[in-house]
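First, one chain by itself: the form predicted on its own, in structure tokens.
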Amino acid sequence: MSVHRIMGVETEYGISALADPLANPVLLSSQVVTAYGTEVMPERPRRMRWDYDVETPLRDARGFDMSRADADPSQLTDDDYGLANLVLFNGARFYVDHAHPEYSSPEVTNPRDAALWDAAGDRIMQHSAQLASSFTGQLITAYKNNTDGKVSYGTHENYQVDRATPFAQLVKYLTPFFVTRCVFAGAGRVGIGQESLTEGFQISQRADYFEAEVGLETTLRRPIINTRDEPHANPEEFRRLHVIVGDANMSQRATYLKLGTTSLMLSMIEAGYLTQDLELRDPVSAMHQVSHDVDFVRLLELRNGKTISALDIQEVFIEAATKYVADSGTGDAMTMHVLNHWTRIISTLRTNKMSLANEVDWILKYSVLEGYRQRDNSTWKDPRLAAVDIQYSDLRPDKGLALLMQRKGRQDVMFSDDEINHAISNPPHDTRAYFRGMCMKTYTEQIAAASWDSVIFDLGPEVPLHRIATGDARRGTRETAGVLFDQNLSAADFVAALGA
């Protein structure tokens, strides 16, 4: 009843050396997770590993499991190819994806947090990249982007959703609502097309590069409802739904609005909520549609012969949410900042968009653009403006534009640097999270991996390793285990004290 649930956030940050535009990603990504980690765990002697022991990339939410033989390498999420890898103290996933440092952010309970630990973790991998250059010698810079004109990569959400709600009725409203909630959380991209081959700006960095409406696959094909069954929860009781549509926010609102009105709509679906029928008859040509209006003036085919504005898909959703939460009664202030909020965006994006520069990102990247178009009468064409656009997303303080603009207050942010830092350094108190980052923090060398679902002891060569299960993400939080780290007992004790 509310936008209070298990969700977290996992981001691929773009990643270069300067000096060598040809040099191999992996190596980059590699060596700013590794300095990272010499930096913060220097007493640890040996690479961390990842327990993939109950991952199940392969599974899917349609009730059937995809052979090893018939999937994409890139879809074998449970290998481990040896690359580097940390958990860190506040509880997330440092970690080479591919060609690509990832951070995955600790599970958190509610939007905000979300949005503040994302923060964290752009923060971390900016001191990563800084860290890295100084050990190689050579500038190693990181984007908080999605695309590098040619190719994309992920910003992924994911939502902890009842087990008992249809898939199908995920399917059939989510799809409009992600198809169009890019008019509030896109982050601009210079270019249309999966290669920029036609000129000019539109809402989203990864609209174009979807290509089907439900599937399995994350990095080709990519569907519009990833179908991906790995719960890290009870399967009995929970799916956890990976949204993989999203862009990389350097605005934190936006980033805190994405989840907020993506986590309401599920308490609409699960509660049975939701009758209106938005079904697209094309939902992948209609997500580039939308991504490609920046004045909002298509209107999108549904399946019932009707035609409908992206906002005007947007209203009706918020029209229900709006219902639905005095309906029930039990609208708590972040609930209702959320609906407001939202409320408003929509509302202002009919009637002057540009007034939204600072709190939506493709607004503010679109004015900056035009400004630089109008200034040199240049075309979209211009390689300076694709430029600009990856100087958005660069995370340095001195160098990034939109970082700079948050300096200026051209850009709101929602977290202080206290904040942030604290976060940096220190898991979410309300979930497993919490007992993952403080075993971290406190027994470092002992850790010899860890993953959502467990954390893994090694108390030497003469005794077992002890996997201590993590299921259920509300457990083993500040609340029930706080206590227990508080004693300063040695890892055996620790150990011991738990049962296992």
Second form
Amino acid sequence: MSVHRIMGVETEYGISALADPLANPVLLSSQVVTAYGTEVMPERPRRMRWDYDVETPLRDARGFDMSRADADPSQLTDDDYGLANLVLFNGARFYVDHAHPEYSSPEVTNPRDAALWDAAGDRIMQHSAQLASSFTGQLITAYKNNTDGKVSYGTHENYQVDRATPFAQLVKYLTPFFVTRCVFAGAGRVGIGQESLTEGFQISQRADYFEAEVGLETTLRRPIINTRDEPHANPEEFRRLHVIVGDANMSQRATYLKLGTTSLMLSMIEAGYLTQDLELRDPVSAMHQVSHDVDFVRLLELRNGKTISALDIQEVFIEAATKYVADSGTGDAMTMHVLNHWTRIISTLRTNKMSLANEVDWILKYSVLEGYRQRDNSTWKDPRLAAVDIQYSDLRPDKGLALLMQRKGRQDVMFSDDEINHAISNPPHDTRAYFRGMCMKTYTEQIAAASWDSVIFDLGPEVPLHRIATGDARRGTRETAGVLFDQNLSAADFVAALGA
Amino acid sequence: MSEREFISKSTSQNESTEEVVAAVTNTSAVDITDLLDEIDGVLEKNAEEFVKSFVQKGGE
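Moving from the form predicted on its own, what structure would you give for the form predicted in complex with the partner chain?
Full assembly next; the chain just shown is listed first.
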């Protein structure tokens, strides 16, 4: 029972050239990624690729493949159309996904590291936008949000889960958890409905864009439980749970708590510990309801005919986790920290929710908006309120409102600048991301391609490419591979030493 | 003890949970109104134009 497991976060950032709203977003995204590669990794091979050998985006966790002919073209991500793609020194992937720059964090083993390498991604994104602006002479800005008030783009979490856990159990318990998780993990949004046709404020950036309970898609008919099943590990042992319901969080604590509580939920489901009957009658509409209910007054209908509030659902899971930790001996420090933090947040949401502005994104955003509404008697039509919504997530230190609040001490941070800077250029030491990141740092010029599952060396035109498989996320750590990198071997000797 | 210090030590087992709770409850309620003037100065000058020009493509 613990919050520790292999996990990571992928973020698609909003991208904009404010002086030219018609600028092609695919081109802008490509410019920012390329700018970073040019400045930070000039020795990388120009045609460095992502190794798609084992990516199967059309594989479904329910056990069948969708044929390519049936798939919408936006679901086909394993052909990169020659777009910019980087594997970074910290083991992350930084590339163009559809019309957004995306940072996929390195694999980590706990929610604290997940939040740290996520924060590193924000700095990398901002640095890239700044570089691209100076290279192109056009101001390009990046936003850590999930909607422009009309369409949505994603922030996905990934968790390694025991393959033996029946998928139906994951669906049964994660659905009510995900429907209500935004009460502490939402980033807040001005506008109700996918196209913001109704005025007002809601808790989640993403909720209104979900239309299905379970499914493979991520770009249309978005499901609360996504069944995409590329484990990037031994498929007989593990699945990778791809979670697409979350908002991008500026609050480091929110990211930490979001990943930590979800990992705890997974532990309980893997252990078969949950037995509560919390199946919602209509999860999709419940998800919208919870997001629209900033005062927590609505009740959700369960299949068994009872009703329950969003906070009560969270509390049922907290009680179960508390009991489970007690039953299984003392939890480790981070597990206890997540559990205590979760307990305190849900109870404070009941009694004094605005006091959580320093750690819950939607409450901080709501405080600013309510401040404007009171001071200026604004209605929700006031365009400044929509501007606050967008600028909350602006990654420029002088323009971003969440970053301003962090500087003013109004939003708590978990990490020092030194820690974040270290995570920008160094991989976590306890997963295969260590091996990948260190290969990129040490043998930049010789890496032809890489992926979650592989690093491919190009040792010259006379020899075939060497593909090093990294199929186990817990191997290739500093403990086991550090000694090899310490020897300052040539790329050829390094590959030979690996026995590849 | 700050939360950062606490969590960075988290590999050691059996930290007192009271300490953890204390570490995360010492921040006071936030009243944002005193910051509105400063936010005014940071907000894009023509909010209406800015909001209209912030157009994204769907993703994922």
